[in-house]
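To begin, one chain is listed below as structure tokens, in the form predicted on its own.
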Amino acid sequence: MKANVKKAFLFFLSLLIGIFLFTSFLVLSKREFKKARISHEVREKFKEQLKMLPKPPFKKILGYEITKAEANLGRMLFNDTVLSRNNDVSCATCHLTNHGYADGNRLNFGALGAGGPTGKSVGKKWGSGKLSLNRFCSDDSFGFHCDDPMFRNTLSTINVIYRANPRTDSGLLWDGRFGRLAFQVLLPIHTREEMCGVNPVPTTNNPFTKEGPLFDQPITVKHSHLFNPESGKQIFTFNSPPQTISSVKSFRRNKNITYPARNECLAIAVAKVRKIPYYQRKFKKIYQSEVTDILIGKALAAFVSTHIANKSPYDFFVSGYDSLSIKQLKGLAIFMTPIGETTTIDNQELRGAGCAHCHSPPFFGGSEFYTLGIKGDDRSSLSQPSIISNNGSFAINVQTTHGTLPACHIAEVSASAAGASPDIGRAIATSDTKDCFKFRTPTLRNVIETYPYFHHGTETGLNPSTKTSHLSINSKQFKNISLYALKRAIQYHLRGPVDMTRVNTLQPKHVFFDPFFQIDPLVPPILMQFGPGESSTHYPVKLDKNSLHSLLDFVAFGLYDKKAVHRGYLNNRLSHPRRVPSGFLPSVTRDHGVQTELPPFGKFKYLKRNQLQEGKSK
């Protein structure tokens, strides 16, 4: 009798089971179904606009084509202090894998920087491991501080191949400046905010004189700039001749203590490089020449080139397969639609946001540069008064190359001694007062994990007065920050050029307040271009509830490729490694080193009172 009801009970279970998995699949079925109806209806309606992504051109940026043990090479470096002049910092310092190839800082510290994780604490992907959002400014263990933050907020390595254009040498930075990417990687080592440092040159047991470990023999410096040798000023002429360093004395001719120029803080990373056997090796096998600034920029190059995000959902969607979820493909679909249009998906009008006009497939972005009056952060060294001259133009070291800046700033309006200016922008690289206050597009390609936002980074998704210094933020929530920050920077965009002043004058009664808190009262709002010209009559873009969260899903996620930051192109590694070949600690942060410390696993061999010594640092 038992044994019959344990029967009729199993099989009664089954039934349900049955029945169970058998609703679910029709359920599956038609959801399936239904999303597969909608990616072809999407696909079909804007198949001339859905494009792949074309193979990263190498050759054309780079004038070769890599080799994975060259992008190997090139991660070593890109991860290793030695290139700093304080031991202290590394490339990665910026663009670290769980930020996707940027940083989390709105303004990152370099050289005399501390916080955020070393490399046995950053993570392997977005948002994990230790989070890299309370650099501040440290010293250099004898009592120099840094003073200045970066200039920007740090722009993703990945997919920046397709941003270079070395014949008309632009199209990288904030501001378009520069085009040659072996060129270009080669300048935060000798830049004083980011590798260089701002701390002087020991006044005893100076390591970089020429009875030091170092310079045992002269460095040639081909990535040269010019600088006066008696007060050792800098003169911002790129592209100099080659200049010979043979050593940095800690005192100047003029008897003042020695800041390192540009070319003595890049001479110095070569020194330092050509010490440690691992680097003596690879140069050999894979340059058949010494280690030179010139082959150390193109291992550096090679790396940051294999950084391609190419397998998002979109990408997949665009192969073919029904990979986008229902919310993304009418995301997608709103997305594409020029402003002041609609188009119908499932039965559903939607209305366009127009992205596509400046994020269009596949780069979604990159290439332009728009004014949207974003504000910028006082701290940055291109928003204070002081380069502001008196007739209004804004007055830094003139670069020859690039030729006089234009008059983007009106005294006492745009500028004054009270406050702080807007960044420029573009006009830096251009000369050009059409070009006032300009920025980059960056690509909306991971964006998801390239937070905060703008060219500042001023959109943090945090109250203004928050400091991330005081946070404890966790992996989950660094997510959602980043996710409402994300539809905080959309929502922007969405909303359009307003004049807060003349807003406020016609309507004293009801003044505009702005939400976002990015509004920059000084940039002119006749310049601010957030579409086609002839489309700021249809701003503000008002979305329903749903509109906006499937456009902020498909940003967010159909373009992000979880992988990007793993494989490279050439499935090289990209990771941080948890070790170097200078012995430093793999760092993004302080390595609690001084600027006297030398490679732990560099070999030395040196002149000292008449007698050849050789030995390891310690």
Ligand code: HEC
Second form
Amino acid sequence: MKANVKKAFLFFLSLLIGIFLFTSFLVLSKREFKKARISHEVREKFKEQLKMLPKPPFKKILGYEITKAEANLGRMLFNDTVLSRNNDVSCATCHLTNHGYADGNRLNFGALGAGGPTGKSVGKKWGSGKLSLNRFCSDDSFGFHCDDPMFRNTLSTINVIYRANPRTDSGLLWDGRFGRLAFQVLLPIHTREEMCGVNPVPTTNNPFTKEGPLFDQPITVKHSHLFNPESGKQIFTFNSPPQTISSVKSFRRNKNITYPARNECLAIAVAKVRKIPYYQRKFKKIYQSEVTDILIGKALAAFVSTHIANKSPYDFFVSGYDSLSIKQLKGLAIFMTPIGETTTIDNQELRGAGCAHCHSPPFFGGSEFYTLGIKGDDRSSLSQPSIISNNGSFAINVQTTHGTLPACHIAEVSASAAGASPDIGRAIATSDTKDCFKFRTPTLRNVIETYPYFHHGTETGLNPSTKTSHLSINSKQFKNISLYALKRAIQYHLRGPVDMTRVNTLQPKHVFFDPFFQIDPLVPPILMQFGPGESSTHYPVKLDKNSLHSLLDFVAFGLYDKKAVHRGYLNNRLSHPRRVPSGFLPSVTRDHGVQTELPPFGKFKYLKRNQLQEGKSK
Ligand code: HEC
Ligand code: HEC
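May I ask for the structure of the form predicted together with heme C now, the form predicted on its own having been displayed?
Whole complex next, starting from this chain.
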């Protein structure tokens, strides 16, 4: 009897499970059918534009086919702090796998930046620049500054090979001012905000003396710049004749204290790398040569060229799979449809957001330049009107290379005497007033990882009226905030150009700029280009909440290739090594100004797709 009850119970249970599975199957397959139908619809509608990413053009851009051995050598150099003068910063300090090969800061700090070595710890041996958490932050009377941030928000190296254009020597960086990758990757080594630093060469125990342990042989630098040996002033001509350096003295000929010039910083890096047996062996084997600056550039370029994102749901979608969710498919349709037009998908009329006009597939950005009038970060040296107008540091660099700097900042219009002025962007590279305030359209591939957004990283997802220094958020908040910041970056576009000078006269109480959207009142609205010519009448673009979230879902996750920071194109490893050949501490991240070791590999996760919701700023 008891056995029968048990049997009957089991029978009913299996029946219930069966019914449940069957209905779930029906529901699921119904949804799958619906997805397949909408996928087909979207694919048909935009088939002219939805292209596949071509193979990375290594040979065309770098001049030859790179090898895995070369990329692996590049990986070590990329993570090795030996390339920085103070041994405190590597490329990976700012280009991190857990931030999509960018970093989590508005503007990051390079050599001797916040948390760098102190006057006491630099200069020992080669200067063991271990990063410390509580570094006294200002001029510490040894001449060390730690508040010299990088001048723009860190760009991701992902898919950089598609953006470089050696023929026109343009395409790289926010203003497209360089185009030869093997050349550009060496620039951080001699840029003061990145790896060169601003501390003077020590007057006692100078490690860079002639015939000393590092400069036992003179170093010839081919990636050179002109500089005045007397004053140490840079005369910024890139690709000037090679210079042979046999020491970096503590004083210039005019008795001034020495801050190493660009060529000297590069020579110091080469001298150090030459002393490390691992690098000696690898350079011999791969290039049949001793270590030179040009070959360091080649190895670094080979490594960053293997950072390829081509396996996002979008990529599978264009190769025939139904890999985008229904929501993302609608987001894609909204993304592709021009402003002022609508498209019907699944019998639903959707309003176009016109994103593809600039962020067009398959690269989703990276080539053209536009002015959106976004407020910059005042800490950047490119925001300082004195620097821009009086031919100081950066501006001179550009002037002698590309001609004269255009008058983007017209007195009383865009250069505020006391405060900061907008970064002039592309005009730095072209010297052409029609390029004032233009920035490269960033790629949206893997953009969810490269928070914060815009050229100075000003879109942080936080209300700017709450204090948003680089120290204000911790990494736990980061995951929600990146999505929220992305949403705001999109909303900024949808609102379109706003004439803040008019807003200011109409509402004299709300002077200057609106804190939420951060449009810069000093960028003349007449220069702003949010879309194709006539369409300014269509702004603001009013998307309903569902449409906005579909668009956000597509941009955040439909274009996200999670594997892009794990495996390189040549199946090479991309992770940050635990040890680097120099023996120095390898990559250290500076999340929001606080140094933390990289989290264990694979531990970094984002919100799941169904958790897509507005992040909360605390
Ligand atoms: C202090 C932080 C910092 C360090 C260190 C640093 N970078 Fe960068 N990197 C940046 C910033 C910021 C940009 C964008 C600069 C601009 O547009 O003017 C950038 C841009 C780039 C780009 C161009 C990406 C594109 O899409 O155009 C490449 C490639 C690159 N870095 C490689 C390197 C390599 C290789 C190293 C080490 C030798 C390095 N970086 C060290 C901050 C850094
Ligand atoms: C007129 C050309 C243009 C159009 C149209 C356009 N964008 Fe942009 N977008 C840009 C430029 C240029 C920037 C960089 C601006 C800056 O930092 O000064 C940018 C920046 C972004 C960023 C920040 C990325 C980062 O890495 O900092 C996101 C996200 C973005 N756009 C998404 C979109 C979406 C979504 C649409 C459609 C609603 C869109 N854009 C339409 C030109 C455009």
